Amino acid sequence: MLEMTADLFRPGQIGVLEVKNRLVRSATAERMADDEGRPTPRLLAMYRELARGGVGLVITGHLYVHPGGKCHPEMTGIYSDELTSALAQLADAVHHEGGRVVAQINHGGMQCSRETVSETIAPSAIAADFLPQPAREITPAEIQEAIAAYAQAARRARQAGFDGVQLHGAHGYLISQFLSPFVNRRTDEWGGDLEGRMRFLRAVCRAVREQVGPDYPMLIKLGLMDGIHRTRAASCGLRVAGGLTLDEGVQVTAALESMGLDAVEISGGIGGGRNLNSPSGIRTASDEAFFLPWAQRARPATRLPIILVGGFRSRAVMEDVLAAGDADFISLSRPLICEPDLPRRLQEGQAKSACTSSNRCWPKGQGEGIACRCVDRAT
């Protein structure tokens, strides 16, 4: 046991960064910003309690790169350079805890609430039950503006002093809405097979590489399979057969060195299937690591570090995840919202976070944040 707990805390490298142990807090919405998108002093704080709590590397929550892109109230926002010094902050109190920390960058494009945006954009028009509001197709100039802005919010990460950044590819945002048949009904170079439907991602890929140079860490969320079958789909209106399978996702992550990337983090889930990514009720090692499986059919397609989240919550099913090589390392969202110095916890031999995975996570009002509000946790 002590040797598989060594592999757990021992470093890992992500491009030419080298992070202290193979634990990562993946990337969680805090609601923690004002209206411009500045960060708060309790998000400061949050960061620094995870960097003091021992995780390897934190993964910022979404950051919007476009006005017209974000996702909910409250969201921190890298759409602007009178936002860098802000952000700033929020690095500078990672490194002073002596952590790594990178800026998830993002466009919610059809997913973005009544309350930020008035009118959202998608690959291809769109209305489904899941949805704040019925998408219009984005225009070719739009997606020019799109991929700019992803490439200067990546600027704007590195000036900040970010130590690297990870685009969302995953969840039902902008990028993932490309990837995905059920969203992407194009007919021009943006759509069609998945070498198209991939257009956006390469592209995104080439300009934040432009921007920040050859060596600076860019990782990738990636949803492996949207979780839309045909029947979803026909329920919907839309004459396709359903979302992103496994077998093309598999594809995407193969094609990722390709693009530049470092490393991915495995997830999946689109609008209505957002069950794949946090159902609740976490309880024993059998339901941890629900994404395993598509980890090890996308280990054989990629050289590149993967980053697998999925409900883990117990120290034996991560370090058992490692020993297969079926990931490099271990990401988790929940868990460090129920106790943000759990990886210090594991080190000193606790077992399993205290997470019950009830799913209270997410403000119901204004002002309140993100924070684990289950009465039932776990002692």
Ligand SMILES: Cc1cc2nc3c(=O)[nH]c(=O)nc-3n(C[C@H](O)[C@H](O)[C@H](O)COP(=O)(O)O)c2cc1C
Given for the second form:
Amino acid sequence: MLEMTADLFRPGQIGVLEVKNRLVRSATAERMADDEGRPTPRLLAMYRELARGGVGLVITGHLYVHPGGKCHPEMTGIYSDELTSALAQLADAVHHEGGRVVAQINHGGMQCSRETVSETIAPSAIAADFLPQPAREITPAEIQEAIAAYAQAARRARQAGFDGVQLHGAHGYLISQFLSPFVNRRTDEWGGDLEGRMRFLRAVCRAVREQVGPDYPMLIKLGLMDGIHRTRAASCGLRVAGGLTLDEGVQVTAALESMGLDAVEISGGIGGGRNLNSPSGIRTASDEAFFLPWAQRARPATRLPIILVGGFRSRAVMEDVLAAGDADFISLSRPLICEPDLPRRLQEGQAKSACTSSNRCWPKGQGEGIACRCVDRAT
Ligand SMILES: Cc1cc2nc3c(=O)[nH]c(=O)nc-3n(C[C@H](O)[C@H](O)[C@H](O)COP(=O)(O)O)c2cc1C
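Any chance you could show the form predicted in complex with the named molecule after that form predicted on its own?
Every component of the complex follows; first up is the chain already shown.
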């Protein structure tokens, strides 16, 4: 282990956005919105608590940009101008505590729940055991509608006072579906080789930029690899196993700067990808930072700041990753459900999060919301 430095609590920069330290709250779907997607008082209180806990940058749970892209009940929305003032309360809650907040914007595509969307769309028609229902192929007109929905959502985020937007380009949602050869088997300009599969992301970035202007921070959480198991692909009757490869993910990373993005958060996994992107049982330092090898592959491919998520639990591991230059920011999801004030605790000398990554924080039913429900939580 390297000697502990104060790297974690040095200010950082994402485009024009100044961040007071290197700790980021990774987007975490809270399931605390009303039926129209408006934040509830409980959600606002959660954001206040997070900001008070000292995290440098809060990224919201994914916000749906279009009613047809609502992933699950109680998801927060950003699909209509009528929501802007309610979202402004959320941004204000964080700012009031001296924090910074970026809105993660998303369209669920094929992964939307039956409870929220009666018919799902994907780049190609797809039925798979990990999907809530078979998805229909999106039409060219619907592609344009989705691109416009991301752009309008970004405009609302800016109007509501958020410090930036993050495109959700990971975990098998619509942007990651377009990138994936497992899902995207189109033969028109929106599919085919990697350049064709990137066209949707490029178009979304262009449309967002047009709405928010040249300086507004635009981030992406990018899935560098799909990691779909070969046998699972075979059981779905699909020819292309594995999906997006790490080599391709690195090529996408290399193209991000030209798309006008300001930072990339590295993640991965589709196909009910919860196991790949938030595995349970992170116990030892060697279980931590499980996407670090991917960050190390991405680092030489881009000049953008790298935000690394996935399994960070101890300050020493976070400091090592920063000191080695493998990432510029450390992103946390489950540890901040467990201890919203973890940044402050780390600064005051706590060595490790109490989170045991048992994944009971995922809400099972209506009205539960995210919460630490682990019985084996460390003290
Ligand atoms: C309850 C829950 C909800 C999540 N919601 C989102 C989300 O809305 N957007 C997203 O990009 N990732 C989401 N994730 C993934 C996390 O941001 C993160 O990438 C993953 O949990 C690994 O980080 P961790 O080990 O710090 O939890 C969610 C994870 C959990 C546990």
